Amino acid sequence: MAILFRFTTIILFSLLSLLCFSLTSSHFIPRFPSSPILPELKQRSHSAQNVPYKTKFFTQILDHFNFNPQSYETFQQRYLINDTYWGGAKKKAPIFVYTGNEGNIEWFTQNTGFMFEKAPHFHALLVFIEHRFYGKSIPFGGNKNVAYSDNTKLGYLSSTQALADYATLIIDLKKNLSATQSPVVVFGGSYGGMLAAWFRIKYPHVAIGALASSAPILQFMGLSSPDIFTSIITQDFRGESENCYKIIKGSWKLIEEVAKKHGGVEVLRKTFRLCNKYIDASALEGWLRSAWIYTAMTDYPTPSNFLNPMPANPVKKMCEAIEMGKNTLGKLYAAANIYYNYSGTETCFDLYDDSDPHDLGGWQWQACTEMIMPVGGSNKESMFPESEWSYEDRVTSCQSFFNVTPRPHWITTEFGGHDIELFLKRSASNIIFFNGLRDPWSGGGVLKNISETLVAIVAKKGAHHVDLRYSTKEDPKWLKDVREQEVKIIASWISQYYQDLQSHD
């Protein structure tokens, strides 16, 4: 998901990856560190490492909402399976379908453990779909530099057009498997957990319930504050130390300082350990940026290795290491040590690394189309610099990047959004959101209960969609009973299935 930030540079960051780039410079900074990022596989369960899937792909229609030629040309489609526990169609057993991400789809099985260890208790079988362009979901014969070569192939990566061709495959899939009465519960995490929730608002006869971690489908212009993103990551830093807040956004100012002094850069490429052998103050702030982010959307309670490989509670990890530093600086890099090195394999880092390990460039396209979504802002009390959030800018900048207007206020015409309450309550049931006060897109999620069956389940410690993740033993009680409370709901609406179509028949 997308967003914009204006600090000396515009940035554009998705909820998993961050983009940034000037006005005059496509070159983007950093989105992920320069070493692979692995699957993660040592903080998976023992029983779930085993569980396989299989890959398979699906003939798509181009265009969902046309009928001029164009629109019939298809493209394959990849999604994976694994019936390892289902039921089977003869006993109308449930198939839990994940609604793919900005990026691609083996990632997210691999960091969806929840599905896979919940499937046998209901039985299900597990689906897992990748969003059009991206991953091996590319249009125009799977050849990105085609299908990313201009906006008249790229107009047709949209949100809605991914939900259509979620029911499209979903459809097909049970009328192939003889599992046409079958029940279908959706789940998603980030902007798989917005598409879960608008799928379920638009195909509500495709799925009976929807299941969405960490769905900031309140992240939109007049819906909330620009500010709050920070906030939220200020909050987190300073809940640790008051000491460690203060270094942090001191350091803006001191990097800056000592970029202008001779000799200053040197100083910094030394300090910060960076392979580059020239570098300016915003490249290495972006840098360090990307740490605090991403700390704070995965600190979780358990050691990770969703983005890289962090040991648990890593925000106060990185506390504990600027507790710990010398100098300014030294506590700088024993931070973003913890974000970035945690594995202590690097020996030194890339500022201008552009690489995209997992598929996610297309959501600069997004991100300059539909999904306008005002995050960035600074106050005072911030950690980051002060700063306001311009749409005038991210008009400027995406004219510039795809010669596109952005719609601002699509999003909210197509799924809702203002007075979601009244609305939700009006055309919507069985969706559950989940969301961790520790992650800052949980500013732009629904945070109270809307119905009876429309429950927002929040935890205070919780961060970016750790309901779905692979369940350990070092799991504090309160992640235990989060995910029990979803098993409760999600086997509530099942049972209202089958009595529906029992009492149907």
Given for the second form:
There are 2 protein chains.
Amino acid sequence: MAILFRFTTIILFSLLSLLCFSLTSSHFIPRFPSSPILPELKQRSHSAQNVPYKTKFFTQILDHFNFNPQSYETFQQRYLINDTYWGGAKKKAPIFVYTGNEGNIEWFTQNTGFMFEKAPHFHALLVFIEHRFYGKSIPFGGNKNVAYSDNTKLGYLSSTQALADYATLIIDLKKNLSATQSPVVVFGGSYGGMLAAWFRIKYPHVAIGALASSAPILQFMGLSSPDIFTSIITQDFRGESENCYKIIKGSWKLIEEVAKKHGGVEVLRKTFRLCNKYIDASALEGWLRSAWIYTAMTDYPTPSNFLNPMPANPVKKMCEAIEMGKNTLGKLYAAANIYYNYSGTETCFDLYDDSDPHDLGGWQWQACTEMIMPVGGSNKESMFPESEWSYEDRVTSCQSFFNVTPRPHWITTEFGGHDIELFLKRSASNIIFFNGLRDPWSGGGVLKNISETLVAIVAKKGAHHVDLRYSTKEDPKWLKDVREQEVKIIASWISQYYQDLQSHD
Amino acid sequence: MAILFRFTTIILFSLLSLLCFSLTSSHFIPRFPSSPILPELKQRSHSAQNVPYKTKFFTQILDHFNFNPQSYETFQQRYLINDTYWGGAKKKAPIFVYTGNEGNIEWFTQNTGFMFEKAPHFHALLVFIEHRFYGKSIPFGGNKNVAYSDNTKLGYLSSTQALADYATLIIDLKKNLSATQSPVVVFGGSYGGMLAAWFRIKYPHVAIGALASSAPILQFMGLSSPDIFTSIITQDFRGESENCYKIIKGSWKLIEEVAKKHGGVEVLRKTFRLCNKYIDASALEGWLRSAWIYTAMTDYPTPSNFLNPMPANPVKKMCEAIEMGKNTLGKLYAAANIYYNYSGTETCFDLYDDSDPHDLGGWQWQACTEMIMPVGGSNKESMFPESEWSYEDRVTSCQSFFNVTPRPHWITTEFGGHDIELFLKRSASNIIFFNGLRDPWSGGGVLKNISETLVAIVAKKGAHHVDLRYSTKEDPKWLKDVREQEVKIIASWISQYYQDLQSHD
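Please give the corresponding structure for the form predicted in complex with another copy of the chain, as opposed to the form predicted alone shown earlier.
Shown next: the complete complex, the earlier chain at its head.
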């Protein structure tokens, strides 16, 4: 288990973990936890709402694409199901499926209130499928120690296998429910959104449409600039105030200078209320960087509790805290405190906390094999230290950590991406690509309509898959409008399906 | 090598090998060559035309979908290339790719004159890619003895791996030719046609369209009746003359009766000019069955030499021979002689010939894993003995022969098939499904237009991928029309692509 625990230390949540490859050192060079371990937040598994579902398990095949004896092995794949609002098989009522991300499916379910809220309107059955190798869906006897023990086993953790899992499970479930004619719509946010979009492209006979929220399917080598991510975060903070931006931009040098001084480390320890006796400056920098990044991603317009409890518009709140702080270090602390301690319950912060409550550890493997998503370079304007994203560094890290070499062009070979408009225009349909422009991942998203049925919904003030969250009374009009537009489009897919079905029968 | 050689004895060519699972015993029960070995034709590798190409090899990855250490192994994949007519990368001239079937790619290339004949019109580059595990494209060091030695290696022989091979090779080739903007159109006949159609559905970012000729993508469990295949053959012969049909229909009982009589086997040996000293009736029946089946499949309107040298309209010729023969056995011999000895060079026939000149042996594995295409049942009207296709028998055979259990629903899970019109209508485009209705495989083909761009071309008098063959002076008008229609449609895809490209740039 040593390996597993060590590499979860640089995992965060959802697509964040992608980032950690690039942003873990002070110069944005990929780093594995073998040397100074990245400080991370303590993630708490709060449920915003009391989400009702039944837990089930499906006997899933290990390897869909080969026929070696080992490929016939099976594992128990978890899925959650809610039939409260379902109109039933006889009425061919729809089935809404969440294509699980890189983590515990319960967590994603709790944070996808949109599906629960819209199920009554659509009389939809809700199904949330857990991604293989995450949560309770662990091959090789359900034993994570075994499944993550070496390459020969981890090798079965891949996006194409996950998509085939979803197809297999959905087809079987529909058959068991005698609901083969019920239309399936897939939903997903972040990596789950990428899977939802790819699922609609690759399995159009299983899903009639996909809502792909904040799905950076273009954040791959040769498609997007690696520094778009940091540019967006910079813009989020700078948009609040020029001074906020300047303070953060100048902080990296300041921290290093303070740390070098006699007694400086002690100053940092006290200012930032760190629990650790011994710290290094780069760990502190990583801790702050995480705060800025994750806050930008979850810069929701209402109070939320996805990663941590957070106020509405937390970036704005951070910049306000920076304005009010006494000195530069105090300003940074006050801002970071909004991310790490909004509930006010923390007495000190552990820079080297390596807990992984949402079970996201497997992403590190995915980021070392197929998910080569360049992120973390920065330009002169960036509030982060200047750096360049390096594929070679990724290779070195992955070889030393997993003894595996990435396949950097596999995702675009399998799913496309180059000239996506040109190629998807006439060969795919019924996908909504939602992106919020405050979300750094929107830089790798589909931001323009590709065709009448491949629709980009772009919310200038939106953050990471905000549309999928539970609604609140305080939701701004633009967010209500986004959800309304999504509902309308999904309704049109379903209605068209029923029409097609009628003329087909 | 023992295993390999033994199972190639029941392989024929192209999709025929599928059939052998079901038609190898006198009651259409799947049989492996462990007991009375099926007599098969000697296949000769004649090239109808002098086909010009260069042979190249591509370093291909063994397993695209997993990341185990073994998946990183590579093999040399053969492809044939002809740039005589290519307009070049600068002009973004098209690339026509043949998605290789289950055999030596040179053989399929020689029998796909259509691509060579149309290349000048389109200024197209021609590429013919060999399917993994066939011909010279053998993983595990290029050594067939090793690659076919057991399940752990044969397991990598699958259609999804083959499609990913094609995508990987095409993308790399285009990059190397600086021709990333050249449109790719894929072509294939029979299993190659299935792959072409699936490739367009799954890799729309790699190929702008597909000509899928005689591709029985609906000949899977739960989609088509198993006895449609024999029904079509029956109709082919019965359509020539009622007497022809009756003679064949009555022959099975007759042969068994003769064989039982004292000296009867000797009568059969002499009548059918068999080289073998010892024969059994079921082997002779299999030999005749093969003749009827393969002749129906290749019932071309002009002389041909795909499997064997054959006259024009060979089914008609067989029925004429049956009319003219002296007694029933003599009639059968005269008809079979058209298939097995039209060139007149054979002095006797070997019922137990197990040569495999086109290197088709791997299909047996595919038919034991994913290619569960029920074929071979028959009804009362059938000219073949009554029988039922049995999935259970297939399982038993595959377990005993390969120690492998089929995954009968995998192909429809991965590629669809149920309600194909309903689901492909709005999620795919640019596929031509050609079928000739004299071809028994047309029973599993797409015979109706699905949409404006998913077009079925059906030729009442056509046989197995006749459209892809070299043209001859004697070609009937309907065949010329079919090819003209195909050229027009392909031209429209290419022209639309250039338009899209222009508005995209």
